[in-house]
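As structure tokens, one chain now follows by itself in the form predicted alone.
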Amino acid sequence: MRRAQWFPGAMARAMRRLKEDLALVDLVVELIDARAPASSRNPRLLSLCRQKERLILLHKADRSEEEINTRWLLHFRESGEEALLSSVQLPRTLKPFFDYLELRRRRLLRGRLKRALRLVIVGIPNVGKSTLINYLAGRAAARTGDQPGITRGRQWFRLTPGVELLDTPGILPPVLSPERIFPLAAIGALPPGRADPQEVAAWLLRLCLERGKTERLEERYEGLQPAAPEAMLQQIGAIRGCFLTQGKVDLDRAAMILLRDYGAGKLGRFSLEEPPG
């Protein structure tokens, strides 16, 4: 395992900026990968929004489980957290979000304050927030990519009528604990070399055979055999004509096409955290 510590400069200061925009907010929505929804939060952001209204929206849900989505909502209800499905792919789970938003809108028009509704989306790094922010804008209004911590600068968005949105960075904390290593690295919210990459994909692995998942691995990669995770590596590194010179399998390219097909979607939906209890 590589070291956990990640916390660089850039980081610190988004923290504090974003201490900074909280004032001038009404509502933040906390976006957290719906596969991995535990080790996808930020402790510190929590922190930081502790007196501010606050929805949570699971994203990416079209590649997370169905039933394991609906356990994760009913467990921050339960918690007394409000929480909401995401995803540009199914676009039926955005209207719950504009109809939250709606009302929120309303019922600040019925308080002292009549303005627009502000909020901001904050997150870790390639939860997906950049797409949601240029989906619900309806046009490129920030940039999006698959490397962690694409967005800059500070930018606010019309979403609709009475409804802005102000635009910020993603930010991990400052220490992550061995067991959130594996997930957020899995789900590519990582920078590369925080993680091994075999370590990620054995870990991939290991947990599509205990629960039973392997039909999907199966099809993709037509051949592979259920084993242990370090051989079914080596398979769909073969597979894949993944091979060093010496005619040895290389297993970090192995490691990264299978990691590379789960986070596009190309192993089916797939959890990696189901919710406490």
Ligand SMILES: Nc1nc2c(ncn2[C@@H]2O[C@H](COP(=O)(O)OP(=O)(O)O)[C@@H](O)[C@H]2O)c(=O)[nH]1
Given for the second form:
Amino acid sequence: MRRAQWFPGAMARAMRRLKEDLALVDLVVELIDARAPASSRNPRLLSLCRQKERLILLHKADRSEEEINTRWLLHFRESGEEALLSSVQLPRTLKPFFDYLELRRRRLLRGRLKRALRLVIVGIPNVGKSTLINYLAGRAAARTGDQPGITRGRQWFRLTPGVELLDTPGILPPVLSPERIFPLAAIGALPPGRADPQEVAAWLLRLCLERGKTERLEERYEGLQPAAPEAMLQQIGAIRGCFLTQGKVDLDRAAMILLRDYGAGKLGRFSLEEPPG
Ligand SMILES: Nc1nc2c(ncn2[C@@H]2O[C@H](COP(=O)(O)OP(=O)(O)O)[C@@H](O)[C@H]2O)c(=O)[nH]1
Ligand SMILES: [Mg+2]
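May I ask for the structure of the form predicted together with the named molecule now, the form predicted alone having been displayed?
What follows is the entire complex, opening with the chain shown before.
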């Protein structure tokens, strides 16, 4: 419990900072995890930036299933939200993002303010904000100088001529409603101790079974037989040699192994959430 306590405090500070950052930008890029697009959003963002241009990036799209990615894009567009895919593992997925930025930059130039388009990347923990910013900064033409009256200690990268990215991401707290806990835990967005690894692992295995996606599991854990989730976790522990005394399987360790493998993409592309309908 101790561990969870810093979380609300840190998050409250992060939200205050986020509000300041939002005031500095024209475009808010909401980074969500393409494997769990529903659970990795925080609807508070919407109320914080109603007047702002917003773009959703379904990030880590290399880890989620292509067909489901496409359906999510459609779902967001049908709900009137702009959404694109993103991945630093598959940089070509970022082309539409750059095209989008160019379009927005030109639109801004047609307006009264003749200045660079400014954007910030926001999202809950572990969705890949820092990685994406570093990737983009690596491609950036330059680090821009401090602009008095605008940045107040903030650093910007000039991504392309006329497009500037705030170098620190905005951090949103994850929404911890019961149906979100397992997906959030599986994508590593929760502080340690917030979810029981065995329960998360059993949930993940059940999802694999329901969706008929046990093939990669059977490849990864040689000899694994499809069974009830708890029994499969037992098997995984035995296969990996995780034993307590008296030959009892260490289910906690088995669960950690499964969750670590999922997090590292060792179980293949696997989406945790499909769009409604
Ligand atoms: N597969 C994959 N992993 C990514 C991608 N972007 C980031 N990651 C990984 O996601 C984890 C969290 O990234 P990080 O940038 O620290 O997330 P942040 O908390 O939102 O800043 C790290 O292990 C990254 O290597 C991506 O596009 N694809
Ligand atoms: Mg980070």
